[in-house]
Every structure is written in structure tokens, then in C-alpha cells.
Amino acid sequence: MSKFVDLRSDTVTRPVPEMRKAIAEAEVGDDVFGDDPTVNALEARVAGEFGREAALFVPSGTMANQVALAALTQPGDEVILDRQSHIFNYEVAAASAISGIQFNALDGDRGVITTRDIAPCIREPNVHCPETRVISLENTHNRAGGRIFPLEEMISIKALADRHHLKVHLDGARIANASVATGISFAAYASCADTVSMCFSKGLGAPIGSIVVSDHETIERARKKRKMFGGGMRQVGILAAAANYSLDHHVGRLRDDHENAARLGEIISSIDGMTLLYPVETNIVVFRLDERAYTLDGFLSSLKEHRVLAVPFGPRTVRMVTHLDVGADDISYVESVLRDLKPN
């Protein structure tokens, strides 16, 4: 086998030739001045698909989340979220360092926090305490193995937030995976949040870029925060063209990734010494190694020797993510490698 089967993340995808052509032919302007026509078209398109007034194109998922939170809060405010969320674990404490936000991290059920969890944590006005300002959710949930956040619970959380005059942010980096898996529209998910982020450079296969949707006023605040954080871009229509291509051609095909992940989960479940940690709902597979059979470093090294890449995801825990550069034949090859691995 000449190539690596790279299951480290769906961020490793490379733009397909047709996407590269769209990039090369993109009409561009200066986005900071607001006159890049391809960016403007993308923002209008996504805002419409999410049923919101406006959108803002940004370089990364982390920036999307951070400009959204910054636009919804003041320094000293508190944000309630799940302890395993991406914003809490993988964004370098940006909300605290840059926006002065405090987190109240709750222990959800495999990434899902409920109104029952949240309600007691909403602070009453008190001179000694931060003000609860935002509830942040994640869909699909990375550390919960690509779990889909139930829409019914999102609706309940938004109603709770409205009663307490709070805002809801949805980290929807993989919202397209949730939508394809459930048949629930982007707009239905977005109706449960005040701001929503979505990433183009994961399963959708663009080389870079995320987007935030909200109302006009919030997006204008987010636009200023983007500039403050160093995310103002110029002739970025070349990247917006890739994002548009991904929406045209790579949303429906996420079903293939889900099918490949489900098959991978079944394979892992059938091998002694490996235990699937979570049901496979979308494109993320997380499993634990029996300490009597494998060491984590030894297991990952053995995979790499056989041209398969994965990442550690906790003690004796491995994550594999399917994406558009991984086909059914690749999964068959990974199965042969996993079944032939010797304990180490």
C-alpha cells in the first residue's frame, strides 16, 4: 500500500481537483472593506440556509467560537458548558485570555448537558459573583465520539435561556454531520441558538475556513472582534470559493463517512483487546485498549508502521475519524492491519 490511511482527523482532507479549480477561478476583493464578492455570497448563502440574518467568514473553528463568545459577553461574564467541550479543552483558554470570560464546566452525559444540569448553575444577581451570560453547546460532540446533541434538549435549553435572558452559542463545527445523520436542517438547529459556528475544513473538505451565523447586530460585533483577534482577511474569496464548493458537493457525501465509521466501529468491537467506548453516530470512532494487550504508544507506532495513522485520545484511548479521503477499501485495509497486530 503506497499511501497512508490517515484517520487522525477529518481536518487532514485535501481539496479535490474541482475545488482547486474553483479556488483558482474565484472572483476576489478586499474582505475587510467588505467588497470580496465571493465571501459576501458565501455569507449570504449560509445565513439563508441557517435561517439567520447574517454570517461572518473566519479562518478557523476556534476563531469562530471565540468571536461569537466575545460578541455575546463582557469581561467577567460566565459561560456554562460541558466539561468535555472543544471550547473548554482545545482552544488554549482563549475565552479567558482574550475576552475575560469565566467558564462553569458541567459534567454532562457524554457531551450532553440538560436543562436539569444547567438551571441550578444560572447565577442570581450578586455583587460577589460573575453574571451568567451564555450557555454553550457542541453538536456533534468531538470528545463524546461524534455524538449528536438531541434537538429536543436543545429546544428546552433555548427556552430556559430565554426565560433567564441568556444567550446560547452552538459550536457546530461538525453540524453538517449532525444534519446529514438526522435529516434535521441547519435552520432547525440554528433556531435553538443565538450564534452558531460551522467548519468547512473538516468533513466538508475545504482547506481552511469556518463561519458564524447570527443576527445583524451580533455579526457586526463579531466582525470587529475578528479584526481585533487578527482575523481580518483580504482577497479571501479564494477560500470562500472552496467553502461554497464544499456546500455544493460534500454535504450529502458525509453519509459515506458515517457508514465507514460505523463499519470501523463494528470491526473494533469484534477484536479482543479493543473496546468501543461510544456508539458510532457520525464519523468519529473512539476505543480503549486493554492494558494487558497493548500499550498506547506501541499500538499507535505499530499502526504507523503499517501506514495507518490515528491519535491518542486519553489513557489507553484512541480516536479514528473517517473523511472524504478514506474510502471503503481503506477501511478494509485498516481491518486487516488491526486483526494482524500483535499485542505489545
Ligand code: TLP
Given for the second form:
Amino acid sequence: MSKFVDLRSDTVTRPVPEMRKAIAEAEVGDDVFGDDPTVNALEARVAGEFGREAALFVPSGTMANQVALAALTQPGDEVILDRQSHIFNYEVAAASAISGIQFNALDGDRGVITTRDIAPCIREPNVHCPETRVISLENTHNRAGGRIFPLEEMISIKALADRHHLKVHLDGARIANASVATGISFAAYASCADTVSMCFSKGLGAPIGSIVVSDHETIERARKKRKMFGGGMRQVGILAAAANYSLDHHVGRLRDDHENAARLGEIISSIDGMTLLYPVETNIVVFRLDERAYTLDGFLSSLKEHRVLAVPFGPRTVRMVTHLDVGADDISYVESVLRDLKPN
Ligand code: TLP
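Pass me the form predicted in complex with the named molecule as well; I've looked at the form predicted alone already.
Expanding to the full complex; the earlier chain stays at the top.
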């Protein structure tokens, strides 16, 4: 095999020729003035598909989460989330550094926090304490191996939040994977949250771009935050066209990624010295290496010598992610590499 099988992330996909054509042909205008027709159409389309009033196109999943949290809070507010969440681990403490937010990170069960975990952490009014303002969830859950957050639990959390006048944010970077795997619509998921983020640049295969959906007022606040964070873009219809193309052509095919990941999970489970850490529910496979068999560095560099790329995901832990640029034949190739690998 001459090309690399790149399983580091589903962010590595390259735009397909038809997507590049859609990019080339996009009508554009200055989006900060609200003039870009392709962006406006994308925002209206996504708001509609999520059953919400409005949406805001942003450069990245991180910015989507950050403008949403900033729009829902005041400096000094507290956000409850799972300790393994992307917002807590991989957004460079942006919410604290930029928006003055404090986190209360709970130990969820494989990425899922429940009303039983959350309820005792909601603060009573007290002059000494921050105000609990937001509960933040992640679906699918990256560090929990692409786990789907159960809808019933989301419904209960939203009801708890409503009773306490709290807001719910959903980091739905991979909500399309959850939706395709479960058959639950974007709108059903979005009805459990005040703000939802979603990425086009992961399994959906666009080069850049994420979106936040919510009500008009929250999106207007988020729009101002986006400008403050340096994310006001101009003739960005070229990227909205890619996002639009990804919604038209790359949602249903996420099923293939899930099948490939499930197969990869079965292969890994059948090899001595490798242990799958989570059941494979979508497109992410996380497994641990038995220290008597492999070192993490040795394992990853042997894979690389065979033109297979994966990322470290904790001590002795590896993540592999399937996506648009990985076919069933690539998984067969990875199987042969894994089975032939000599312990190091
Ligand atoms: N995740 C990336 C890395 O940052 C770890 C990846 O390779 O999986 N929410 C979730 C659940 C994510 O997994 C990510 C990206 C983001 C938000 C942020 O998206 P970007 O990278 O567009 O800022």
C-alpha cells in the first residue's frame, strides 16, 4: 500500500472533487455585513434541520463551543460538565481564559453525566458562590470512544435544567454520527439543549467550519462573541458551500465509517496484547496496549513504518478514527499490519 491509512482523526479528510466544485461556484458576499447568501442559506437550513430559530457559522468546533458558552454566561458563572469532555480537556481553557467561566467537572460514566450526578452540584444562592449557569454535554463523546449520549438521559437533564433555570449546551461536534447510528433526528437532540454546536470538518468531510444553533437572541449574542474572538469572516460562502455539500452527500455515508470502526474494534479485540476500552458505537476506536507486549511509542512508530497513522490517547492508549478517506480495504490492510506486528 503506497498511501497512508490515516486514522489519527476524522478531521484529516480532504474535500472531494465535487465539494471543490461547489466551493468554486459559491456565491459570496461580506458575511460580517450579513451579505453572504451561501452562509445565510446554510444557517437557515441548519436552524431548520435542528428545529431552532437561528444558526451561526464559525471557523471551528472550538469556536462554536466557546461562543455558545460565552453567550450563555457572565464572567464568574459555573458550568457543569464531564471531566473527560473536549471543552474541559482540549480547548486550551478558553472558557476560563476568555470568558471568565469556572468549570465543575464531574466524573461521568464513559462520558455520560446523569441528573443524579448533576443535581447535587447545582448551587443554592449564596453570596460566596458562583452561579451555576450551564450544563454542558458531549454527543458523541470523543474520549469515551465515540459513545452516544442516551437521548432519555438528555431529556431528563434538560428537565432538571429547566426546573433550576439553567441552560444546556450540547457539544455536538459529531452529532451527525449519533443521529445516523441511532436514527434520532437533529431536532430531537436539539430539543434537549439551548445551544448545539456541530462540525462539518470531521466525519462530514468539509475542510473547515462548524455551526451553532439556538434561538435568535442567543445567536445574536454568539455573533457578537464570534467577532470579539476574531472569528468574523468575510466572503466565507466558499466554506459554507462545502458545509452545505457535506450535509447533502456525507451524512448517510457515516454508516460506512461506523461499520469500518466496528470491524476494526473486532479485529483489535481478537489480538493478544490489545484491549478495547469502550464498545465501538460510532467511528472512534480506543484501545489499550498490554505493557508486556508493546510500548506506546514503539507501537505507533511500527504502525507508521507500515503507513498506518494513529494517535496516543493516554498512557498505553491509542485512538483510531474512521472517516471518508478510509475504506473497507484499508481496514483489511490495517488488520494485516496489526496481526503481523512484533511485540516491542
Ligand atoms: N477534536 C479533535 C481534537 O481536538 C482532539 C479530534 O481529533 O477529535 N468537540 C469535540 C467533541 C471534538 O472532538 C473536537 C475536535 C472539537 C469539539 C473541536 O473542534 P475543532 O478542532 O474544529 O476546534
